[in-house]
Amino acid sequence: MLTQEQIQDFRENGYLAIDQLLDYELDIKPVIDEYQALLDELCEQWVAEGLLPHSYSDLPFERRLVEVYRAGCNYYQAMDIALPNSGVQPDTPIHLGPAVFAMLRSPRLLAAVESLIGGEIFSNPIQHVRIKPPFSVVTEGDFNNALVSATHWHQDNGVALPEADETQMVTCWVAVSEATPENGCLQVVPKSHRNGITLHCSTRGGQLGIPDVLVEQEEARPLPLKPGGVIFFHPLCKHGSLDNNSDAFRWSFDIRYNPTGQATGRSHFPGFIARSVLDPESELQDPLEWARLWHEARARLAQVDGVQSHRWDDKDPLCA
């Protein structure tokens, strides 16, 4: 649980940050590791489609996903935890491992969000892992990929509909790696909570952010983050990241939570009760499950051509 100055520091500031709150052996590391096996299929299956020209097994991790990268195989879909709201194929990649839905579930976790939101907690889709290469190997049609590159600035508030603007939401950034200044992490601008909803306007990579102009970047500041620590943010809480200047791979997830009843802001996709202290068997327990939600809205979607994600129209002069 978070203590009493923690909560008040968030209430007031619109994030928490703190360092190693994820135990790196329980939490972290079967990810990892969950990862690594996944690198291996993925590498298999590219080869047999032609698409790499050998599987880079006596690489490292990171060192094999630049390879990976270089050839133009998209990892960064085959590894995240959500689908695109556009395009959605019947065969859309998408990661749904039992170590990932854990650490969606892990009651370190879940005991800080408790703190928080209170004690019927739903965990939010909107979520994603970003495992960013150096910006040196990025390619310029990935220059304005979120999951690639630098993150725009952004209110989450922002980038969902208008259905969760009363959901108590709240934002986990999970450290996988170490994230610094020169590695990408992330940067916020304190109390920006505290203002409403601010213009956003997307960009040709696909991304929404807020202009440039309307972001008090004077006032911006870097939180750097030990593995397993985690950043909690207020859904109006300004925030972005920076560019991955180092020489090797940034890894974090972005997940929310929100109590269960309200609106995630993303109905398309499906959720599941994470905690409930009043009715502790509605919890979903079973990874396969939580795959099984995803698979079929992935089925649905490919129905369709894409599904409102968001409520803004780049008409404002500010987007131009």
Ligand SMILES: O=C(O)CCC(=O)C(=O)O
The other form holds:
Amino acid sequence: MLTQEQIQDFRENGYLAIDQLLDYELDIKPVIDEYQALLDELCEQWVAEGLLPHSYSDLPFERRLVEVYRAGCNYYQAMDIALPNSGVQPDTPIHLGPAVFAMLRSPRLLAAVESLIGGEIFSNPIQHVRIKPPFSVVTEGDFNNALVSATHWHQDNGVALPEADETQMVTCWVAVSEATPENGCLQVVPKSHRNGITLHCSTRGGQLGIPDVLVEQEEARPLPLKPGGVIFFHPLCKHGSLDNNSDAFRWSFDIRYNPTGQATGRSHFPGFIARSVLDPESELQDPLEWARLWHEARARLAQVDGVQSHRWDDKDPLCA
Ligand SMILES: O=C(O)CCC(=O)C(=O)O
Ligand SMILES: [Fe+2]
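Instead of the form predicted on its own shown above, give the structure for the form predicted in complex with the ligand, please.
So here's everything in the complex, that chain up top.
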């Protein structure tokens, strides 16, 4: 549960950073272990497909991931916890493991979320893992890939459909590794959630973002965080992330919740009831069912050309 002071801070500034909100042993370590096993599995698969020369099983996680990335294997989609917005195939990889599902339902996280949006909590399917390599190994094709490189300034409402504008969504940015200004931590413009939605463009390398002139960059605040720390923010809070200039990976999850029944902004993806004070039986408890919902969505989306995921058309002169 959050204190009154923390809740007030969130309302006033549009964000709230809390170290040690999650329990490292209970919430974070099982996820790291699950990703180690996932990387084992993926490497075997890529070797079998001829995409990777060896499985690099003697290397530690991060060094192995660098080899995988250098070989051109798309680890960031295979490890992500959502489908892409376009180009979904019947076999597009996605990671839907029980440890990630348990983190989405972490009682420590949900108690804080309940303080912000009440006790009927829906896990919004706009969610990602970002395991970002040192900038020195990133290839040019990924300079604008927000799962690999820095994320441009944006508002989370700006990257969702307008149906979610009235939704009380809260974003939770969870640090798995320590996040620092050097390795690309999140940065926010305090109080920027008070001024409505700002223009977004996709003209800078395809990543949707707010033009620089509309971001009060002199007020930007980097938010360093220890593993298990969480930043909560409002869907209109302007935020982005810095380059990873360190020599290690920067690993975070960004997950979202909204009051059950409100629009998620990505209705083509499945969410679930994470907590219900009124009807606890309606909570989804089964990670396999969660995975099934996503696999069902994948089969459906593979039949279509892509779905609209935002409202912008790049016609504003500021997008030029
Ligand atoms: O971690 C990042 O690079 C960006 C995260 C983000 O945009 C979010 O959490 O909404
Ligand atoms: Fe965001």
